[in-house]
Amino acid sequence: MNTSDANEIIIKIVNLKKTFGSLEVLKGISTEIKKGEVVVIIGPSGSGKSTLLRCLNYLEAPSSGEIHFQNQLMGQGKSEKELDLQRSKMGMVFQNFNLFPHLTVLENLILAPINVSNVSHHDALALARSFLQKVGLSEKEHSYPRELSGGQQQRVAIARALCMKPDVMLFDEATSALDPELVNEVLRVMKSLAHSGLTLIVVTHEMGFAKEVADRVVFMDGGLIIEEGNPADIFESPKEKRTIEFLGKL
């Protein structure tokens, strides 16, 4: 993490709750994320990790609680246009790539900058090509998603999110749909982003990534944050019984 950003809070979450019908998925999450911090969220399936990410950029509207992003309240009372503007500063990479199959790689990348951020076609192309180079896929700009491996599609999805010049990147189990040999090529890109000073919030089962790259590890279970701390504290000397049980099964 950039030391000059060490005390600047970019996201503040206050008593966040989310229910789907009678199912309470998030039961009161409160935490703060600093600018430039890499936060890795771990925990068993069904613990609320992905729902938390989706609430952060209002893909899911929270049932109650508050999310402050860059000192502004997210969502509440905002028009769809204002919300889109907030959302554009929080890039998200999903488990299943979510690329448009009928568009080429380059067309996938320039769509949002042109339509959401009013970037010119010329500038959007330059931006897209610079991020394709960053993820090592310059030669694939005219390919369609079906012509790419899963790892290549996920790297395109990362480049697409970066084209919006976000201040925060959210990764929702970005490697879990990939064959094991393709996982490392995506993790390599994520590591380079972590070292670039961008704020990352990563939901993952890749514990090696968490140990190597995270500034802070958050362990969730049952819709709550059970324990959080630096990787050494969480992995080598966890305090909570539930954390110890979870890590013991890995």
Second form
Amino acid sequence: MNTSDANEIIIKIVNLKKTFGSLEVLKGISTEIKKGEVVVIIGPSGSGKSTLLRCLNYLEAPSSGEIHFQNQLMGQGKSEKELDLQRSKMGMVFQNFNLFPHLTVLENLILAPINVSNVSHHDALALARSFLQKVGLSEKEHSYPRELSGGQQQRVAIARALCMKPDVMLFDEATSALDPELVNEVLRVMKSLAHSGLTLIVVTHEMGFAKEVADRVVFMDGGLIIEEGNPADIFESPKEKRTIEFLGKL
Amino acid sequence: MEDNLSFWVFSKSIVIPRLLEGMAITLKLTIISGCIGFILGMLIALFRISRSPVLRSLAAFYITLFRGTPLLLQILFIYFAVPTLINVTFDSFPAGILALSLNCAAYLAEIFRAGILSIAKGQTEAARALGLSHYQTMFKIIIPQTYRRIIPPVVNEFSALTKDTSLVSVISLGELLYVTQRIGAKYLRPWEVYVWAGLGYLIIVICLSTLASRLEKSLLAKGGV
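I would like to compare: after the form predicted on its own, may I see the structure of the form predicted together with the partner chain?
Full complex below, order starting with the chain above.
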């Protein structure tokens, strides 16, 4: 963490609620995320972790509550265009990769920089190649997504998000759809991002990752944050009954 | 005297030259109406899935109207009824184009809509998360992925359109069926002319299908979507 902005708040969530029909998935989430912080969100399925992440960049519009991103209110009262711009500064990596199958790896990477950030084709290519190298897939630039393994696809998806030079990266169970032997190559890339000082919000079932790289672990259950703290505290001496139960089952 | 001509001589000297003229008009009708219908159909499909309830109902109304009434009626209405309502008269060719385009747009719109809805939601989410707008997502991500899936139903629709152009003969447009019917009536040799007319349509539809399957294969080679 860079000391000069160690206390700079990049995301502030205030009493965030989300209901789908009669189902209340988020029941009032409030927390702050500091610049450069690596926050890992854990919890049982259906606890609202993914919904929280998807509300952060307004893929799902919250039912009530506020999200402040870089001191600006997300979504509310903003034009569609301003919201698109805010979204582009939050990279997101999905469980199912969601690469664009009709485009090559390189085309996947340069699409948003050219069309959203108005980067020139030439600069976008240079940017894309530098991130492809970072995720170790330089030789795959002309491949189509279906020609890659799951782990490779996910690394391309990470590179694609990085090409927008995001201020925050959101990982929504990025390794859950991978064969076990492919999980590590993706985790390795995520760890290097964590060490690079980028702000990460990671929803995951990989407790090893949480213990090793998280600055803060957030335990969610039933649409609420039950407990949060540094990984050592959460994993070794959880205070809440539900946290103890959840960690005990692992 | 001409009554005694053999099948081949009759065909070669009388049927085929006019058949080719008729086929040219049939082709023109098909291609022009197909292109207009394609663009209009895409527009209606986008209306049909738009976030505006007004646009959505407009599109639904259009599709119901043009799918729910016979094409023959639509052709007759445009050629004979519209001029009495508003002060415009159409020649038979533009009237035919108009009716065929409007009709095929309704069917194509539903094909396009189904294609768009068949693309996984994750594609839209990934595009929007990158900051792409709704329209960029539609035109750069979603619609290109529908191309290969919609080729078979679109070819179906275009084959139907090719044959539906024959209905335009009711407004005396000299397309394939109209010219062959006229020759048949004049020389009282119906079976030869109808066989030739059938072959004429068959050739156009076969060419169309061949073209489409080539296109499909080349898209398959590119990304496989």
